[in-house]
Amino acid sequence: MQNGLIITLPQCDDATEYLTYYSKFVTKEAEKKGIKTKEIHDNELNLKDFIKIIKKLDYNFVVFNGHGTTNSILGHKANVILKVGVNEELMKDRIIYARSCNAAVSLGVECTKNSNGAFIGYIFPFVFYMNEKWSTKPLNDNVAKLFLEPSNQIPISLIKGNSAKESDINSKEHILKNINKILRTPSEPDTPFIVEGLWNNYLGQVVRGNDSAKV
């Protein structure tokens, strides 16, 4: 296994478009640190191609963006690319961040079984809200930023050399900072929903496996 980043970048709906846009900050940080990076886009995000890429490159760090379930992560549209009982053994000894709903419930456990690797993900749906005004320019969406910048802290912290546990803590500190920021601003109709969503991500974000693992 060699030092490198594999990152999935689906763009099949508004949610995955936003995740892909925000992943630019992650790949930029990897580039600054001289970490080899393989971006997987759209039609490559199917089970066959994903397995081929993992085996060929054998990079130690994998970031998933996309829809998920308790035992799987999707790539392009409804294509499953990682699933319990199918190919989770390929994740053994790797460090994984899955920005996917519920994937840490079962998949995260199975990916780190008998492994020195770590899986950071969510036992609840990963929540973020969008302002439709900025659907074509996600980086201008200050509502989405409240959710996606803290989640970006996980892979960015790992790239900077922090452990899985330290990266999880760093992200959660950013979530709490944003909650406090929202609560200090003049009341808006959406404030309760934003705070609830951020708190959901705080509570649902967990580390499976070796929390001292580093990239």
Contents of the next structure:
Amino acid sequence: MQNGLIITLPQCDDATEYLTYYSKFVTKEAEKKGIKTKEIHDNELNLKDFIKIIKKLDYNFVVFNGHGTTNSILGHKANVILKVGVNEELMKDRIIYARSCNAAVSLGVECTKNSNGAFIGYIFPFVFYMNEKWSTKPLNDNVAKLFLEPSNQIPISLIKGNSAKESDINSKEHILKNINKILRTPSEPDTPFIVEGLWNNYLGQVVRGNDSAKV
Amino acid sequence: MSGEKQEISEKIKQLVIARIKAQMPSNLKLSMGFENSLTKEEMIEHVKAGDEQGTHIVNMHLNFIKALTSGKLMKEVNSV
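Structure of the form predicted in complex with its partner chain, please, following the form predicted alone?
Next comes the full complex, and the chain you just saw is listed first.
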């Protein structure tokens, strides 16, 4: 296995558009640290191509952006690219961050069985609010930023050399700081909804497998 | 007993719906990892329907209220 980052970047709806835009910060950090990166876009986000890429590049760090279930992660639209009972053994000994709903419930457990790897993900749906005004310019959306910056903290922290557990903690601290920031500014109508969503992600974020694992 | 549970659950749904109706700005959309992000009206429809998305919206609300009233939320926030 070699050092490198594989990152999935679907753009099939507004949510995945946002995740893909915000992933630029992750790939920029990887570039800064000289980590080889393979971006997988919609045309390759199907099971066959995903398996081919993982086997060929054999990079040790994988970031999934995309919809998920308790036992799978999707690529482009409804294409499953990782699933229990299909190809989870390909994740053995790798470090994975899955920005996908519920994937840590079963998939995360199975991916880290008999493995030195780690799986950071969510046991509930990962949520974020977006301000519709900025739907075509996600990076200007200060509401979505409150959710996606702490989430980005996980892969960025791993790239900087922190362990899975340290990266999880760094991200959660960022969530709490964002909650604190919103609560301290004059109350807006969206405040309780944003805080509720951030708290959801805080509660739902877990590390499976080897929490000392590093990229 | 299960009938009572259902009634309480209906009450909670109505509370969540009322809160969304009264307080949520119309320019916000919620992404929950399902196909499309939800507008305020769509969130209300899902809560009414009691489907997977609606159930999670209600659970988010309940988890938040529990954390607020128990002091856990502010304890965690003040720890950083």
